[in-house]
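Only one chain is included here, represented as structure tokens and corresponding to the form predicted on its own.
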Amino acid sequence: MKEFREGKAIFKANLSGKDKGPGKAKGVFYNPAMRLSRDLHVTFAKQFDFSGIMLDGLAASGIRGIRLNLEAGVNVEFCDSSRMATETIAGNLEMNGIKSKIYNERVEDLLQNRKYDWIDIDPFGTPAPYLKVALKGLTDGGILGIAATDTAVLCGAKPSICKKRYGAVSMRRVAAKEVGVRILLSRIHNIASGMDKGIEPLLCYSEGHHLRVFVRLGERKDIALKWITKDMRIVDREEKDAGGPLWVRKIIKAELIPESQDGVLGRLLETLREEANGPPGLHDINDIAKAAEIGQTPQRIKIVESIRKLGSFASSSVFSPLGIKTDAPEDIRNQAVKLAQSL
């Protein structure tokens, strides 16, 4: 076990992975590739006047909860079924001058008897087995943070497993990750509805090898899940090659995206803010160029600027480096990509 520094925290853990990818589950798991996710979580938490208690539900080394406490002032409790992990968390809390409760049990068992105002579940693999118990463990108005690294399932590579695990048809290509997020939201929505509750997505995104959603639990609302076609049309019923059923309402609240950040995190936040009010789905810039019968595809930002000049919504997207989020019809997209050639 080695000593690491991340944000304002100093802690001990077993290194798993390097700069990218999911790493391997071993010992007291710490994957540095998830640092940007934790950076964003801390920044996001600062946007709330949060006075309740958060549970770091699969805490491992406790680094997420420790950083949220040190950098955002969040009151965090920790849970892990591994005794080695909880003993390590205790040492890490002491190293950082934090006093908190640590539970050495399965999060499923803990949440049978306790409720929290914010629960975060960041499993190694699919979050599907934890969704119901996590929602039941939330107070009214509570926030649920869920990470998913089973992207092959959610993003089109294993459609039969996605159907079995999440009850939906996934989609390949440029919109795959956004559709995966919306499928995850649809599963959370369905479980919440069964509890006579509703959800409000606050911040949903993809980064690196994982998908992540933050939702608020509230009153039940009659929200219909729909389907999205290959050409990004929203339809009420299943069609050939369409993805769904999925959440088609907004998945990012622009007012919760902070400004004044530098570096990679700043660029991520800027893109999230730009695409927050766009329609579901993404259009591939190479497909736009091909449809317009031009040669080399212009830079994405130039196509975005051109669509905006022509009066339609357009933005880049965190879900794909080749994706554009726009409500422009095909003729406007074709016109825009030709205009982008001259910029």
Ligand SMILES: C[S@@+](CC[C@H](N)C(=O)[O-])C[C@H]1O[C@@H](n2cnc3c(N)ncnc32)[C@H](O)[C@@H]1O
The other form holds:
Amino acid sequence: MKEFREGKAIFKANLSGKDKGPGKAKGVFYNPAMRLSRDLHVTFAKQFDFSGIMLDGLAASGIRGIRLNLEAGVNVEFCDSSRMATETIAGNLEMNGIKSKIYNERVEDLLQNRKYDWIDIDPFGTPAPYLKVALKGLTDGGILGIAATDTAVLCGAKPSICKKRYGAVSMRRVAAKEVGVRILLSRIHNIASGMDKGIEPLLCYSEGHHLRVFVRLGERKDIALKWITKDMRIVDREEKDAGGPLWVRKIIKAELIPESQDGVLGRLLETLREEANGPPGLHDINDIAKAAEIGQTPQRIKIVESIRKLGSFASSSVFSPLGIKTDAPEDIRNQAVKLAQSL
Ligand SMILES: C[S@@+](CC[C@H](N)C(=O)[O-])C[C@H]1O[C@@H](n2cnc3c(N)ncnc32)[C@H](O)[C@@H]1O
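Taking the form predicted on its own as the starting point, write out the structure of the form predicted in complex with the ligand.
Zooming out: every chain and molecule, the one shown earlier first.
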């Protein structure tokens, strides 16, 4: 086991991730490539006046919860089914001067008897088996954070598994990840409805190989799930090649996006803030250029600027480097891409 530093934490773990060591099969998992996800989680948690207890439900080394405690002042408890992981968490808490509870059991079992105000579920692969138990383990108004690394399933590469696991049709191409997030939200919404509850998405994004959503559990709302067509129209019923059923309401609350961060995190947050109030779905910049019959596709930022000049909503998106979020109809998108050539 090696010693690492991340944020304000110092901790021990086994290096995992592609080409970086023993991987998930042996030892206590730590993937440095997920640092940005933890940085964002810490920054996001600071936005709340959160006074309850959070559960780091699949904690591994405990790095996520340790950082949330040290950097955002969150009261965190830890759970992992691996004995080696929970022994490591105990040592890591001591190294960081944190006193807290650690549970060595399946999070599904722990949540039969305890409730939390914020639960984080960060599994290997799909979060589907944990959704119901995590929602049931939340106090009223509690927050659920869910990571999904089964992106191939949620984002169009394995449609039959997506249908079986999430009850929805996924999509390929530029909007695939955003649609994947909306499918995950539709599944969470359906489970919450079955408990006579509702959800409010707070912050949802994709980064690297994972998707992540943060939702608040609240009163039941009668919200209709819908479908999105290949040309990004929202329709009430299933159509050929459409993705859904999906959560088509807002997935990012702009007022919860922290400001003034530097570097990669700052740029990610800025894009999230920009796209928060846009419509669902993304248009591929190359498709826009092709439809307008122009040769080389202008830079995305120039097309966004041109669409705005023509009076419609436009933003880039964290869900794809080739995607533009816009409510501009096709003729305005065509005009904009031509205008962008001259910028
Ligand atoms: C992807 S790792 C968690 C990574 C960690 N959150 C981080 O940020 O580094 C998943 C962890 O879940 C644990 N685990 C797997 N199934 C579990 C279950 N049913 N209940 C609790 N822990 C579980 C594994 O032992 C592993 O340590």
